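Next comes just one chain, in structure tokens: the form predicted alone.
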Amino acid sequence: MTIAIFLLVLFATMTVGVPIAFALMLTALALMVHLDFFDAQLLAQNVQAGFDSFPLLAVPFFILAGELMNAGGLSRRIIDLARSMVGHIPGGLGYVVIGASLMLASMSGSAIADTAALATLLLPMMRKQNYPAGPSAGLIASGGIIAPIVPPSMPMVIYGVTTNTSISKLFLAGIVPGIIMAIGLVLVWRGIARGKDLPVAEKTSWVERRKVLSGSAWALMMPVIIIGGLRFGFFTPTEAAVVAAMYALLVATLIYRELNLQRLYRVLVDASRTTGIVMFLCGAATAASYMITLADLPSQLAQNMGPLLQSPMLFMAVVCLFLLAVGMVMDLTPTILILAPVLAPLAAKAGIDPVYFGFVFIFVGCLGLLTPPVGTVLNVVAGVGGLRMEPVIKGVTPFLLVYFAMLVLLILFPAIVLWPLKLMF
């Protein structure tokens, strides 16, 4: 009965258009009434406790770092570097998208920020050189979701705080899969480019390449500082976010000098607005999570899913199918906040490594960013490029199929995620 009330209230409120944060609070309220435990003060305290968390400080600073990168010229220089290296290959701008996606992902951790930067700078170039609009937009969207996979990743921070999983280990778990994603995109784009008569840009001289590399060196140092500092214990993930934001600010204002006070004010406003939305979601989710724990929902679900818990691989397959369905109608952050506290304890009972489960959870949630009808990243690309959604969906399909194949490999071979952790720890 408790499970039914939880699901009914949550999905009924979302269906009628109630914002996710308020839907979560109403769900917590419904569980309180059902358990005869109504206490408005307790509800307010849990909402406040949800964003009064030191590890969650990483979220606003990574958001700020991403905004500073885009406004301060760091993102543009990374894209210029990739273009100078591979832009002359047939279909070269597609490879530029993939290389820039991987490099930007190691700096911002935000799929939306990276996708917006790539679409703004590269989609007009691809259109000018008569690249097919659908596959080009699909490639940019597919490259954008590498950002939540490789460190630093904001969804991993939120998942780690929500489920008490090591954020540093989640970060390191994403390095190898992120590279595999990029390789998969290269293979698919190569097949697409081979069947098209795409223009070839003039090869950049080594003198020009050295100049572009020198200009982007300060931007390239950012992931080295973040990942190196985490690996060798110089700072925590939260402190890494502060370092990233301060480094981006200093480079944008003192070295590249592309960020004046007026633009900095706009950056701070945009970052604050996004932070407010995410933090309110975290607070509402904490209230719902408290009531989920009080109602003992994980144990009730474990009883209903008893046979699945005996087979970790079957459990993972079922959970992934469920998350894929949820991802079609819900964004990644609310998916983590709503479902991670329920599913993570079940995974532990099934004997699944918490870091591996957390990574797969986030990976599947990222696929939801590419699937209609919500498809947040698809909407960003379509909006920036002024494209209809139909060609974007069609263009992203081959890349999405590769990601689905990768998901099957992750389920069958958990060592893809766990092997780097064994080397590091």
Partner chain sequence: MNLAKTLRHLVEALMAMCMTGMVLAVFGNVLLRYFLGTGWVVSEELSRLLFVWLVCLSATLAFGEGKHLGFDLLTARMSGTKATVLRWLSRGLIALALWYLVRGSWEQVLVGMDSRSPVMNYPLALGAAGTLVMGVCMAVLLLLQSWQDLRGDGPGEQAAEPGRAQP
Second form
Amino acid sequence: MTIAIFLLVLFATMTVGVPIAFALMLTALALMVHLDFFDAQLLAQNVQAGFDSFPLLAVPFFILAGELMNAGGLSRRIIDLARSMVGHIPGGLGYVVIGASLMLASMSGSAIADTAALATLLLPMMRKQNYPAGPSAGLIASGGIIAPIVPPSMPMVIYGVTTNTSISKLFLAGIVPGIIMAIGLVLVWRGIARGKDLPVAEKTSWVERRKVLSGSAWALMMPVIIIGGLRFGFFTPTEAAVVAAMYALLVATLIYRELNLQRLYRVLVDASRTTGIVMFLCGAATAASYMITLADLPSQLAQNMGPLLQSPMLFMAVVCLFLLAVGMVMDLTPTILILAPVLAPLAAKAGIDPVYFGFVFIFVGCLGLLTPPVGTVLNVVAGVGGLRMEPVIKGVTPFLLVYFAMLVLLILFPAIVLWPLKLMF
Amino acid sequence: QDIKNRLIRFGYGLNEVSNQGRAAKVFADEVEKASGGKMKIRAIGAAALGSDVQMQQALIGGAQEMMVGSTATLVGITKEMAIWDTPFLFNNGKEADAVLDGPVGQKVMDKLQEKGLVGLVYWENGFRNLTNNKRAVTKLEDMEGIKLRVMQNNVFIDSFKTLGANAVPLPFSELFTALETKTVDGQENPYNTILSSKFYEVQKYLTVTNHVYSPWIVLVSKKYWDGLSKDEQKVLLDAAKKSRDFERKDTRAEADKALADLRAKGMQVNELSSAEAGRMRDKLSAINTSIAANVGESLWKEVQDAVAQARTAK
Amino acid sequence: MNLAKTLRHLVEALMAMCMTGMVLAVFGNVLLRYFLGTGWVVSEELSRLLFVWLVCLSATLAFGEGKHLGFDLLTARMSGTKATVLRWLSRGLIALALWYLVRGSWEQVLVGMDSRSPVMNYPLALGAAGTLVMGVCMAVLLLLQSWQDLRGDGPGEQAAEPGRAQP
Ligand code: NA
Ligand code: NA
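Could I have the structure of this protein in the form predicted together with its partner chain, to go alongside the form predicted alone above?
Starting with the chain above, the whole complex follows.
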């Protein structure tokens, strides 16, 4: 009964066009009436509690760091570096996209910010050199979603806070899979580029490369600071985020000198606005999950799932299929906020490692950013590149397939995530 | 008997398997038994109903019925609660029980009423003890230069600074990593917490300082309480008292066991002599003066008298 | 609508100030710990309070700009009377949520007048006031949108959203 009310109110209100945050508040109110605990204060209190949290401060700080990197010339230099290294290989700009994706991913926590930077800088270049539009855009989108997999990661912060999972461990769990993703993209892109007669750029001389490298060295220090700082415990994730933002600010203003006060002000306002949208959702979801806890929804679900909980692998497979379906129509953040508080306790009951489960949850959620009809990252690439959706969707398909294959491996061999993690701790 | 069907949400911060969770269960069972099954307690742990502060505000507003939590977070509502933060106030559990359950404990608890809370009983969180990686603390001077994580609370920060430690306020959630990576050298908590949080994995020395006694307090929303019949109030109060007696016994047994476990896990345990504890207490006289000023001189004196009485009464 | 523009600039300035304050509070604490071996007590409480206000202000701004995430799979396919009905239904539901948000926040502001934060000693009402201001401002924006819709300014929601003319 409780589950029915939860789903019915949430989906009915969302379908008639109520923004997700308000739909979640209405769901919370409906559950309060159902449980006979109606009090408007609980709504207000929990909405506030949803963002009144120190660990969640990592979210605005990572958003700010990403915006500063894009506005301050750090992202551009990383892309230049990738170009000077692999631009000369046949189909080289594709490898540039992959290399730059991975490097940017280790500095920024948001798929949207990274995809925007990659699409703005590299898509016009690829188009000018007659790279096919669809596969190019598809590759950029697929590279963009490495950002939330490799640390730092905004979705992992939100997942960690909503489910009480160690954010540092989630972060470190993503490093190896992120590299595997990049390798998968390389394989697919090689197949695509081989058949086509793409112009080959001149090889960059080592003198030139060294120059580009030293120019980007400051930007490359960022992942060292973030990952090193987390691994060796110099900072908590929140502090790592603020240090990353301050570092990007210093490099952008003092070294690259590409950020004036006016731009900085815009960056602050834009980062705040994005924060507001994400965190308002967090607040509303907290109100709903408070009522979910009171209604003891996970236990109710567990009773109906008996045999599934006996086999962790089967459980993972079912959850992943479910999340893929949800990911088609829902964005990543609300997926985490709505489903993680319900599914994480179930996974724990099934005896699944919480960090592994959290990582796979986020990985599948990221695939949803690439699937129509609601694929935020696809929208960003199409929007920035001025492309129609159809070729982009077609272009992303082969990359998506390789990611699906990877997901199957992740389910069959949890050690892919767990083993490197054990080595690190 | 004038008892209606009631469902009461009782929130707490620790897990179901902690001393807090076990005592909450005892309370729930006692209420159900005494009310003939009419009053039901829904005990919800793991801070699922929010932090202590969030629950307090919900109780005051009448949006939640009951909770148990730290007295230290109540200082923002009722300044008199700060009296229980006084370092070296009690020497042992017996003194704490006598004072907290006596008239002055009740008096402090009753101060909550004007702020919309009804205190029923005090439970025991425990005496806080010191662990660190630098040296075994045997005397006051050994505190010098230890980077010590303290709660984010002005009294505790000032106290440890006065004793010579480098007090670093950190949220509890970040404490283990901070110890593991040597961001801080030490911390202070009851034995049960030191064991359950696995601090023994990253700390070498444990000093039995018993420097602060931390009580918990069982609270009811006054808005809710005033709507209950006398019989219903009595059911809750009696059950709370039973849960208190169980909780203290359980917690003390667990603490003894925890200390033995910590020894077995390889921690080097030493006891702070009462003479050195006395020196620390003297060194903290300025802190005591400011606590006395905050809670009111007369209350300070009443508590000191009650402690003295409990001490001689053995 | 010069007033709307001025208001937006004011809110943006406040948002930027909150963000700057949060960065300074948390980064300052990191610096103190590494260079002076001590912490800044106020850091966590201050940054969280600023965070609450940052979120409330920017969520309000985003509401005015129609930027909160939603589903438009159904609504995008509707036109004419059906679209109008859905639009008003959705507004009514948002209004319902806002009504309880405002009421609850108001009660929590009253409760929080008498409760102080542990370190900075600020009244906890200051936090609850964030969601109160947010709820009231969103409700005003919703009324404005509805009124403009009724007056027939442009085709429905799109043109009726205040703050659309983002530079
Ligand atoms: Na990343
Ligand atoms: Na999708």
